[in-house]
Every structure is written in C-alpha cells, then in structure tokens.
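Single chain ahead, by itself, as structure tokens, in the form predicted alone.
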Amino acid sequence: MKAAARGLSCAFFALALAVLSPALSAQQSAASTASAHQNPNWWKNGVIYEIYPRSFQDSNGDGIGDLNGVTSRLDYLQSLGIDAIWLTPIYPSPQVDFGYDISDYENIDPQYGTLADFDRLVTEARKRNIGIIMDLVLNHTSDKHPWFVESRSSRTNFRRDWYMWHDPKMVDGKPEPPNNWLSVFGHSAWQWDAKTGQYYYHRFYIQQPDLNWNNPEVRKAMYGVESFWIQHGVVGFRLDAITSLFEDPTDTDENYVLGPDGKPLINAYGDKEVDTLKTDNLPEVHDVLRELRQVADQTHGRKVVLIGETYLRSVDDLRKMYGPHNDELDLPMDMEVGFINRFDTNTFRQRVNEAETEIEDEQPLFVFDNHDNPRWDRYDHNPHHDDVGHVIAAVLFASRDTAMMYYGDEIGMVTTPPTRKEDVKDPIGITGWPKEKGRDGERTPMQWNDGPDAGFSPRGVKTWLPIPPSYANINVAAEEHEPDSMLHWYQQLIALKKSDPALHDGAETMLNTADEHVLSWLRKSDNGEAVVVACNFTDQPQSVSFDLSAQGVHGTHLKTLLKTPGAADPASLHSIQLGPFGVYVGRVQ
C-alpha cells in the first residue's frame, strides 16, 4: 500500500516548517554559544572522526562504551586536531543492528547514558572546538518502534501507510513475496505478516521495516526529529542509507547480475544477485534532501552540515547529490576513492582526480573505512603494514577534501574478525558465515594502553567484543611516546591540513600522470604557495622529479614539511627519493 503522492507540496512543507518553528527558535539560543562552528565554512577541509560508541570508552564497567566515556576522551581528540565527532546511533533500540534499528528517535539508549549526558558531551566538546554529528536513520525504524507497532496492528490503522505494505503474489494458493527484491543483509526484502495478510518491505534486517517516504506525515515526523537534535546543539547529521528512501512504484522484479557464463551471480547469502536499480538512488531522494536542507538552514548562527552515506555508481551521481543550487548535501561520501580496495597508483589517481575536477568545485568527502567495512589494513603489504598506513593517511589528509576517519585509524588498529561462528555478534556474520563473517572485526574496542581491557573498560570485565591481541603494541599510550608512530603521523598530517594555506584549501593538480609507481600531486593556494606530495605505492624505492612550470610554479627548492621515517631531505624538485611505500610532503621555494 503506497500513498499516491510522490512529493510534498510547497504548501505542506511550509506548514511543516511552521510546526517545527518553536523548536527551531529554542535551538537558536543553544546555537549562540557555538564557537568555531559558527563559521559557516567550518566543515570545509575539516577532519571528522567517526566513533562507534559501543567500542570507544566504557565509563561504568559494563563492557560497553558510552557517552560519558566519549566525554572523558575529548582532550585526546582535541590533541589529535579533529573538528567534529560523528556518533553512530545512540537512540533507544533493541540493538538487532546495534542501534540502526531505532525505537525512539528523541532519546538516548540507557546503555549509552541519558539525554543529560548527551547535552554535557555537546557542551564539553564545544569548549574544545569539536562539534557533534548525529547519525540520522531515515530509511527505516525498528519493528518495535510505536509507529510500526501501530502500522502492523491492522490494515485500517492510521499509521498503516507509514510503512511499505504490499499484497502477496499467490502461487499454488500460497503467498509469496511480490517480487525478487533482496535485503542488503541477505534473502528476500519482503517479510510476511500473517495477521494482516500482507508483506512489509525491509531493505535491511527483517526487524528494520522501511518507512514510506511518499507519505507526508512520515516526512513531517522525520523533519521534527532533525529539528529536535539541532535544538540539542548538533552541528550536523550523517544521513544513513539515504539513497534507499524510495522504491520503483511498479514493484517489478530487479534485473539479475550475470556472470561470464550468463548465469546470475550468487552472493554470500546464497541469493541470486540483483542490480538494485529499482530500489536505490531514485530521483525522489533529491526532493527529501532539499527539504532536509531547508530544515537545517532554519538554524541561525551556525551551519548544520548534511553528510550522506552515498554508495553510488558514478562521479556524475555523486555530483548530483550536492544539488543544482548547493541545496542538498554538503558532503556526500565519495566511496569511489576510499573503497577502491586495490592499492593501485593509476586507479587512485583516476578516482582522486575525478573528485577534484568533475564535481564542479564542490567539496569532496574522502573516507577509507568505517563501522561497516574492514579497516584500511585490507590494503596490507607485509612487512610494510605501517608504511601502507602512512600512504593512506597522506591521501586522506593532504588532498583537497574534508577527511573522515574512523576511531583507531590513528594508531593503526587492524581488522580482527572472529574465528568461530559461535563468537559472531553481527547478524550478518551469523547469516553469511563463513563467506561473510560480519562486521565485528572492524568494531573491536579502542586500544588505549596495554593494561587490562586495553584501557577501554575501567576494570577487567568481559567486553562486548574481545580486545584484539594487537593491543599489546598498538595503543595510544605506547604511540604517544614514539616519535615515528602512526599516531604522530596522523597528528602531523592533520596539523598541516589546518595550518598550511596550500594544504588547507589550495587547488589540487595531479603530477607525473604516467608514473605507475608514485602518486603525486600539487596543492597551490590563491597566493601562490605550492606544496608537492609524493606517495610511493610500491615496496621498492622510487625516485621522482617535477617540472612545475606548466602550473605556474617556478621555484625548484624544497622545504620539507613531512616525510616518512628514514627518508632524506631532497635538495630540489629534480630528485626526490622515496623508500618502500614512502611519503614526502614539501613546500616549493
């Protein structure tokens, strides 16, 4: 059952804003105390640090990270140099998908703390010029959310049309799903409800029914949620699964993805793979993005940034996410750069260059890993583990981009998947084992020191996921005292990104584009300051030289700004020596 309307009328949207105006007025007073984030461009070329709250810091000894734990580590995050924290969902939830199945959008799950704890986090973070970004899950709710409980109660309930219900396809007198659409997490995206005799659609878990974004009341409710958290002082939202809001109204089958033999490919869950063209990135998504932007822009005194989880098919699709008049997302995630999953110079050069030249001068957002994907060590080249980490960090922080990093990246935390099915917590791994081991490996607790529970929990308890063995050597306390550590490499790169005019907001031009071994680029500021960056993508020493006259740079001498351990300072642009997976950053003089 779907509403006939395919979008909000201007009149309805005006009414929605009027309904939200009391909350918007209230949040304006909270906004007046914002510090650095009053700058409307604070997010451009900034650094956003993703925290998976369950795994960052446990303050009360229950083995689960919490908001007070995050607050206790703000000084550390300030020393790292970040501008904002993105918190994955902390709302009340049955925790089937560890918070992405929400049962109450306007409160805090007790295992993470209280709304007062959240407000304290916002206040303390603001004192350190750090903003808080909430994860806004718009595509679906928990099946325990009161909205869905009502919707499921009968076909005549007033919230029935808040979700995606559909009559079955009858085969030999038995109900079957209306089409072949698949859940991202395996098997049919349709779940039978015997009580009301219909299927409901779930793009993700069965316990995460999709909302019907064709229904104006759904939109009004969700824009109210957006306003609520703006009132509580957030500086932005990361919009989860934002491209999945709409489905093809014809409800016809997806096309199967065919292999070389012309037969459908089989995914990790044993399903015939489909192309999702009818269930992902439909045009109506842009209407919602513009409306979300209008609510965010009611905030006077500070910029509320909209970040999109945008797994897209092309750079052209990415460009559209900003909106024709910069009226949609501020920062759609560019997954084409960070999730290449091939440590290949030419591919990186192509993808980075597309982001820098083919999105009409919009601000790219680069991200290399997160709570849903293996960490950057998927690019590992033993015995050069840390060296590869230096290269990845240089691409992330020395490019013209807003950089999004994941907790633990800065110390070189590695993916540690479970080795036995009985240890798996993530339902994806339970369903897909052994081909799909789930996402536990990238969600293990933060490694603060080499003591009990790696400093994650205040006393030795059973943590919600095991502490990886790597904590003995890879931890904050050890790396703070090691000048050549990954932690210091991150701190230095972030400091350069903030302080050097060319690296902060200078234009970016790829150099030596025929070089298959070294990725190099020029950052040049408006006042002519120039910085070259060179990254060796191989395990063999490489030598590079640059002629920058075509870029209007006529100096040839270099002042080293940053280099990987053991490298010599080059005398000029004509000869820069790079060790295996070596990195050099220098100002042209």
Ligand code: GLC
Second form
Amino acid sequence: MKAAARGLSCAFFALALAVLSPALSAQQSAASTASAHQNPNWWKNGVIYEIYPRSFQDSNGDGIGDLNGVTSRLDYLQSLGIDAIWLTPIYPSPQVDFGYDISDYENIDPQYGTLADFDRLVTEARKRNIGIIMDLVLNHTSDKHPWFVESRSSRTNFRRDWYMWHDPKMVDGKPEPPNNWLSVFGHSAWQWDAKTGQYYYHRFYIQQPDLNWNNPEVRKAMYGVESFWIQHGVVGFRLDAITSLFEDPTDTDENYVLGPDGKPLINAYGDKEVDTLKTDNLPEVHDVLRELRQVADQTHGRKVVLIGETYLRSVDDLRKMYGPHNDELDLPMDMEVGFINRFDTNTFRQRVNEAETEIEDEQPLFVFDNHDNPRWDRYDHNPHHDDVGHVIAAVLFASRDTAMMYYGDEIGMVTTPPTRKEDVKDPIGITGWPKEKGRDGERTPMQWNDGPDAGFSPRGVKTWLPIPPSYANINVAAEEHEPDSMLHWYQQLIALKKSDPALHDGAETMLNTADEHVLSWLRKSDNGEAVVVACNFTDQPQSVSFDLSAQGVHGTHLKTLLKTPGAADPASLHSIQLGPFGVYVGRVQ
Ligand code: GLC
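Now that the form predicted alone has been shown, please provide the structure of the form predicted together with the ligand.
Below is the entire complex, every chain and molecule, led by the chain shown above.
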C-alpha cells in the first residue's frame, strides 16, 4: 500500500508548479476579483457564510437548490454583510455523500447548474464584494470517478497505486481486513474487492475510496484542480477532511477506546470504538499544506485563502496547522470553541482565551455550526431559544476572529431531524438509526418566507428534504420586519465587526475571570479605543462591574453599541445589568 515515495521531493513540486503557472497567469485577468478581495487581508476578521447549495434556493422547481438560486439571493447576503460564501461541493457526483463523493473535479453537477452558471455567480458575487470559496475534497473520490474505475480494474492498471489497496489478512483460509481501522461512518474502513483480491481503504463511505497521497501523480492531479478553480475566480478553498490524507504505513491495529469500566466503547453503529492515531493528522499532511499554499500563492494581486476542516486534539495541534512560517493554512477551523457543546461560562472562557493567546499572532477561525452537526439550538435552554442565540452570535462576531456561519443561523433555524427511518436521506442515519439519525436535521431548506415551500422552491414542489414546520414563524421575510429579530441581531453584530475598530481587529482580553455566570471580554484597538462585551450564560438576571485600569483603560462611561432587546443602558462600567442570557456591547468613554 502506498508504495510510492512517502515525503514527496521538492524537485517534483517545483516541476508541478512550472507546469501549472503559465495556465494560471494566462487566465488571471479573466478572473480578476472584487476590489474588496484585492486587499490581501480581506479574510482577517471577515465573515464567511457556508451554503449547502442543495438547500439554499431552488431556481428551477425540482426541489433541489442550485447555483442560480444562490445568485438570486446575493442581495440578501450582501445586506447581511458577509465577505465570502463557502459552497459545499457542487461537482458532478453520484451524491451518496451529497457531493463529497466527487466523480469529476473540474465541472458542475447538472443538478446544480453549469460552469457558466458558476462563473456568473462569481461575477455577480464579486460586484457585491462577496468572494466564492470552493470545497476541495482531496482525501477521497467517488468510487465512480474514472480514476478509481481504472484503479480497481486490475492490479497492474497504471492507476492502481492512486488508491490505498492492501492484501487481506488470511484467517482460517478466509480474507479479512488488514487491521481494525474504522470508517468514520461506521464499520471497517476496508472494503473487499473480490475481482482483484485486495481490500481498499475508505475513511468515509464505501463509495469514497481514499486516494494515495504518497503518489506524486495524485498530488499533481489535485494541484491542477486547485489551479483550475483559481482560474475561475475563487477567493479560497475549504479543505475537506484535510487531516486524513495519510495513514501509518505499518498498518497495525489502532488501540481500542476504553470506557470508564475498562471495556471498549461501542459507537452508534455497534462497532468497538478505535483510536485514530494511525489515520489522522500524520506529519506528512503539513508537506501537502505547504504545496497547496504554493499553488494558491501563484495568483497575482489576489489572496486565495486556505481554510482547513481541522478537528484536532489540542490548541497545540491547531497552531501547527498555520505552518512554522505561515506557509500552510490561513484559517484552520477552531472546533474547540464552537463545538464545546456545553453552555458553560468557564469552558467557553478557557477555550476562547486559548485561541486568542496560544496560536501566536495567527488568525483564529471560530465556527458554531455546519452541515455535519446539529445547529446552535443544540445549546437550547427552553424557552430561551433566541436568548441563547444572542449569546452564541456575540461570541462568534465580537471575538477577535474570522467568523464562519451556516445558512439559516441568522434567522435561528432549528435542527429538524427525520422522525422515521424511511425518511432519512443521509446514509449514516440509515446505518446508525436510531442512535445516529444522520445529518438531515441541519440540512433542511432555507426558510425565506411563510409561503409554499417557505420560498425555497418556486412551485411548491416536493423538496428534497421536508420544510421544517418552524418556517411559519422563523423565516427571512418575517424577521426583516421585526426590529428585535435574530436576523437584525446578526446584521448588527456583523456591521459592528466591520465598522468598529476595536471590534474589527482590536486585541482581546478576558475580564472578570472568576465570574461563573457572565463571560466578559475587552477589545482594544491600537489607538486605545476600548469596547467591553458581557454575555450572561444563565437564565437569571446578573450584574457585572469592570475595573479596566490594569488594561490601561481609564474611562468609566459607556456608550451602548448593542444590547439584547429590552435591556436598559448602564449608568457606568460599574453597574451593567443583564437579563437572562442578556448581552451587552459598549464603548468605554
Ligand atoms: C467532511 C464533510 C462531511 C463529509 C466528509 C467526507 O467531514 O464536512 O460532510 O461527509 O468530509 O467527505
């Protein structure tokens, strides 16, 4: 398995760049970007909005969202104040994993439109100072990709080594998987291929065979894909499952993960849970990140941002993802803050503080929601749904970070999982039912209004996932008219993040660090402007007082910039009253 050189030589990479560069420069002018994205720092402290294209806006009435649908909603996104859209995969795909199983990296799935539609989206978004970020799935392809079809055709096929083939372990004369490695989506990560008498490795679904990143030809092909989309004007890539590219070449068993009783934990699929030390975050990942960065940096006059899907074990591992010389990822996702999944002041304080102080001067990327996890209502304190949302959004937008949000967060869309197994679309929900219901609940259609299909589909058709009943009250049209809506809360926070110098890029310091109820922090810009943020994490009223002399801030008066509906303006820094889950943001004067 992976016989080709581990640790690709620099000589190969120089060659690959030499091949790609002329094509890049020839098309640079065609792909010139919006002025906002010519600022090389546009992504720092910006807002990135994730769109699951299947569920955002259906323009042709087939019940599935598409690219023209996204284009038709750009004015709305501009009014929200976002800087970039991350589109989850829109390439041709059998759609087993709804696009994360790609069969052609340089085209658009007809369900979503055409390359011309994509180019129009880029152009129209650029006019509104919005950049497009593509999802780059490098770890695996679809089993229907011609590369894999060739690879599995025979042991001697020239693409055999593009994937991870392995001889079986023979037990009592019968072939068994080479080791106990598990797929993230349940059961063995090895799939038997009777025709050629070997197993192939798949970290995700059986239909998603892993590529062999030790093979120089695989790297060359994927760097070509990267430059293809740069030529089409994208401003960045979200690198899917990027820590999974390499596996330990010894192919030995992982340790079992033990529960408190010393016995292996059993996962939702009924498997004995194993560790991922041999299949995740191996050091060779960093070589690839540097190479991807070199391709991205071939663009002139445009910053192409590399964002990583980085579920890691520690802030130390997160720091390494930026590279020792800032030559790897720009924005590895910090999953430690957003996916704590405990609405607890001390834990939030510790995680936010780590991100602000332990990744040196790098830019943190915070994210609370995506297409793989229940929405922020997972933190819900019934009946305080919206109140909790105010707090989450304040942490996301008033911290010193790049903020990544998920479509529908801004109106408070709620996770709506299927109630019957026969309705499940995400295969892990079928394999794992009822413990694992899959990810349909966070992928339901965007709720635009209270009309047929919530305005998602133009003709009131059967949508690919049902419209959640909550659309009657939770929808864009209604919230645009309500001054105290979640939508306005998001708009105001995003506007402050962009316009207020302290909230834009001011340093961040935690305040009142012994307070178990209220999370508070100071943002201070280089010119001394200071803003305090206080978030009540409880359902009881709280009062806070700040002494900022140690931070060199001497004023005691406050000018309110934003507060949760119904709260009074505080008289001074010494007496800020917060209602249940109340949030206060004020400039010190
Ligand atoms: C990432 C994606 C997820 C997908 C998986 C396999 O984790 O976010 O949706 O299923 O990779 O590509």
